[in-house]
Amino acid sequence: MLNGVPVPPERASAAHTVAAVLTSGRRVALTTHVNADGDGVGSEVALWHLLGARGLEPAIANPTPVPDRFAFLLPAGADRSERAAKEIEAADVVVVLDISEVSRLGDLQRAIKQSHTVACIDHHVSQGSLPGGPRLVAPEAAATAELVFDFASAVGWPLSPEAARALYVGLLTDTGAFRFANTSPRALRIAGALLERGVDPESIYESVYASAPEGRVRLMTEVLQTLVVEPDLGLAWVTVPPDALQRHAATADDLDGIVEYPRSIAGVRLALLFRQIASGRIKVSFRSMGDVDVAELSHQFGGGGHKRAAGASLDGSIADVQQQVLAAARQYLRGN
């Protein structure tokens, strides 16, 4: 137990298993889905310091370069993902985190279905396609940065400054600040004891909230520009025009927090963003207020995610994949 936050008997056993892979000496890489978010990389820079703190050799090995505004958690040579696959070949156990669907893996898919053992620690509602390994996956945790938590604790693996930075930028971003309805008293619990080993939460709030590029705000005014409101049924949703991304010198990640803000509009339940992404494929992110639950509609499409946030990418061009969703979601609320 770390600071007085028990860990359920579920997590603690499935906590152990997780460990008896771990070894020391043994290669691990470490990974996570495509685009990384804040819970991604966090979770897995915090099991970068605890594995190397046991004697193994970590690596990260994302799919995707890290954000930018993550950047400041990685530790000198700890991101080798500019040869992922190369180091998900070499390593004696992979871990994979915050996804449990392989599809999310990108161009790594191939070499993760390749490997011996492949871990996984995850806190979304999916069966998940990865080969099987031993897992630790609790869909009603507020972040993967929860379920290292408790994997830290279950184990007694004490976790450093560092390691505990990394887990605060996870339930910080996943929660939306602690705006969100995933904000658990647990979780706050968890944030008060990562307080204790001295995280500055206001120096977290500039580097991941207060340091935007100048692109990152015109981007999100072009979008923003896109919105539809169908108040009747509670609907709203905007568009990313193609060629945005490109002609603000933005990322994917710039992107990051634009649904909420059809999300915030008085009435309306269900807001959705739709972008192309690189496969030529269109992403629809999928963000909910009240009883709907997005991750059901998103099944439709093969998405998945949580109740109040989930994501699908689908074949076609953005009018087409705007009118199949969009009609699924008016369908989906007259229904509900």
Contents of the next structure:
Amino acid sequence: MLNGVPVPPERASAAHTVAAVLTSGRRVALTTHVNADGDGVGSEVALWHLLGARGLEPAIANPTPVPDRFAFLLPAGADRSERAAKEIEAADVVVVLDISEVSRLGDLQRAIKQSHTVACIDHHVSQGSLPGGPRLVAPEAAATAELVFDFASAVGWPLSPEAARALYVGLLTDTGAFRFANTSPRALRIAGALLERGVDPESIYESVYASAPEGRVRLMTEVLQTLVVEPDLGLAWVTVPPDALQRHAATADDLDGIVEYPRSIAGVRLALLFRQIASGRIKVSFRSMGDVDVAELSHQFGGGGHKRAAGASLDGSIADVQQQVLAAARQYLRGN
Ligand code: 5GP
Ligand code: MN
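Could you give the coordinates for the form predicted together with guanosine-5'-monophosphate, as opposed to the form predicted alone above?
Every chain and every other molecule in the complex is listed next, the one we just looked at coming first.
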């Protein structure tokens, strides 16, 4: 148990199957889901450091750009997302982090489906639709970063301070700064082990949460104006006006956390955020409290995620999608 936190035996053996394909001389590409979050970026940056220390030269190749908020984690030259499909095609091994669904890999789907070896490290509740390959998948993990930490411990690869910092960002962001239901004793033990490796929590807080562009805060005020609450059912939602991101020079990452406001209202059990991601395509974010299982609800719309945080993308106008999703949400809440 390198790093002071024991690794469950099934995770340790899964870690060895992943390590077995990451041998020297191989060309490795690391990727994560569209609109990478702190866990996706943190996990891939940590693995980039772990592999670099073993003489490999992995490339980070994501379907969408790394949000500015997490750019501080990226070592110079590591992010080759602007030529991601080429990197995936040229790789001997692709490691997919923080997602098991090929449909969430955006424009990289075709290249990934044709890859020889696709390893996966992930904590989503999903059957998975990636091509075959070694898997370190555990839905009970607080974050994919927890599993990358376990991977390093199990195979005995030392974590540098830079890798520790990236994993801390993954754990911090996926647990909502250690507040959500996935804040397990184990997640906090791992956070402690990462602090012992030299992570500075205040500087991470500043980079991740207190370096916002002004547009992020202005966007938030506008989105919160759209709040609708149905107190009898415990339902609340907000809607991003279609041109708001552009007007505030904001990106999808700037919306992160806004859905926590409808969720934070007393008595709300289900909170939703609607936004247009392309003409005729709407993304819905689902968040819940208590027994409401949004992974289940989002499956009705071809989405997925976790029990208390999930998402889906649907075809239609905002009005059509709201009608459809709100009807299903009300029915679900009445039945619970
Ligand atoms: P968010 O609402 O913050 O985008 O996502 C919340 C959770 O739901 C994350 O774990 C994310 O991976 C998952 N998720 C979001 N959108 C989708 C989607 O379209 N399909 C699936 N399968 N999962 C999603
Ligand atoms: Mn995650």
